[in-house]
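Given as structure tokens, the chain that follows is alone and in the form predicted on its own.
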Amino acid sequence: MAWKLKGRNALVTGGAKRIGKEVATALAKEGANVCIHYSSSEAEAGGLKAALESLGVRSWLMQADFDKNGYEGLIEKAAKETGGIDILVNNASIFPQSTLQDMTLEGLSANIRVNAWAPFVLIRDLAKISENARVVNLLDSRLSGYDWSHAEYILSKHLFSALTRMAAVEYAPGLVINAVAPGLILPPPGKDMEYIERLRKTVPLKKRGSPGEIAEAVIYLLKSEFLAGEVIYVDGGRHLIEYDRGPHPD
């Protein structure tokens, strides 16, 4: 018997844009009311809230600046404005250029602080008011090697790897935890959708995928009744060859 989605709340980091968003609605479909952490995506966010409540769920704002420690009481924040957090998507991240030549330690602390400590604090924060919980990490392919254009960030993604698979343990069975690995999906911001088509003859499957089959592999890993500490790399395989080379260019 899979678990039920139908009636549960989630909280998706993120929620607003991009694939957070393709999640956020996927969860809605399943009839999951969604709670929509944003940080500056106003707007967007709002859009979205109106969006799935038109689907017959509830929904809910939440704002929080990750880079400001805004990760802080935000699950039980979200607890009492909802009446209680069944899911959690960490989805949100930062993603900025940098390589060894010119990483920082502020750079690096900035990254790990919003890409791996801030989805820890919330995991551990749930695991304090709930014992039947779903938790599903956004990772990146890339963590078969590494990003050499994006140091900071793929170092942070790697950490943020470990403390899954340390959660995964830690916190079962009262919350079980389980990630997905996106590839080569959206552009980064800044970038057009010619930076991705020049990118497609490194994914063995020769295309792109799309924010929908991340939803896909979330939906599935909530649903699963004896999954935990899984990641499931939706990349068309481009994690089994690329990220071991070296240096390469954006």
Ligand SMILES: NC(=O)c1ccc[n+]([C@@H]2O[C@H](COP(=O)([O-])OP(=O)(O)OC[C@H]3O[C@@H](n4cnc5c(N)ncnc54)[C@H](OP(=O)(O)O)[C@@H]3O)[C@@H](O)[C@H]2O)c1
Contents of the next structure:
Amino acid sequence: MAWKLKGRNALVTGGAKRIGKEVATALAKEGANVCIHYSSSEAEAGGLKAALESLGVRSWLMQADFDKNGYEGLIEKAAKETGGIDILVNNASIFPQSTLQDMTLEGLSANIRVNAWAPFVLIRDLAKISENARVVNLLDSRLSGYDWSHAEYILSKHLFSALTRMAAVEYAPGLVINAVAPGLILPPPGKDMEYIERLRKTVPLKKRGSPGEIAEAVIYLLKSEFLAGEVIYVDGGRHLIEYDRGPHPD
Ligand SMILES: NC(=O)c1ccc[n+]([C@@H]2O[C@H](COP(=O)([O-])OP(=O)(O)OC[C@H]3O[C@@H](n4cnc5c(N)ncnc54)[C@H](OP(=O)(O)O)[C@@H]3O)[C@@H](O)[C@H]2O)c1
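Got the form predicted on its own; could you also share the form predicted in complex with this ligand?
Below is the whole assembly, all chains and molecules, this chain first.
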């Protein structure tokens, strides 16, 4: 018997746009109510809230900047507003460029704060108030390789990956924690689809994935009754070939 999503309350961080929006929509289509966390995308979050409500579920908005400790108290606030959080999708992240040559401690800290520390605090706070909740963390398929042009970012995702495994044990069975590692899905902000086209040939399946495919994996993990600490690579096999510096156009 799959864990039922209908009627549950979900918090999706960075849920207003792109992959987060697709996950929020997939959750609503399963009948889950969705609390959309956003940082700067207020208008998009508002539009999505209306779209989710038109699917027949409840939806709430929650603004917080993780760069400014906005993750502190967020779970408590969301639980108060919604009546309780059953599902947490840690999707929000930053993706700035940096190499080992120009990496700074400040830059590394900024990436760790948003990409690893904030989601970890949300998990830890959720464990304090729930004994039957599920979490999916968004990692990155380049964890198996070496993203040389986003060094601070990929190091923060390594930390988040380790935290995912530790938390999956520490907070079980009350929290069931799994992860999805997306591959080539959307161009980062500031890059166009040509960026994706250039990288497409480096994917064994010779295509890019869609946000919908990430959302499908998230839903699969949430419904599963016997997965914990699992990472699903949704990347057309790209993680299998990233043993060196990793293909990158920059
Ligand atoms: N796109 C891909 O192909 C790809 C590949 C590998 C892994 N991933 C992972 O999949 C997830 C989603 O990817 P994506 O490309 O859709 O993400 P994204 O668009 O780069 O970022 C998602 C959201 O994170 C929020 N965010 C950024 N800085 C924040 C801060 N300081 N405080 C709070 N929220 C903040 C933003 O919310 P606002 O817009 O409201 O400011 C943004 O919309 C990420 O964890 C990413 O690392 C994506």
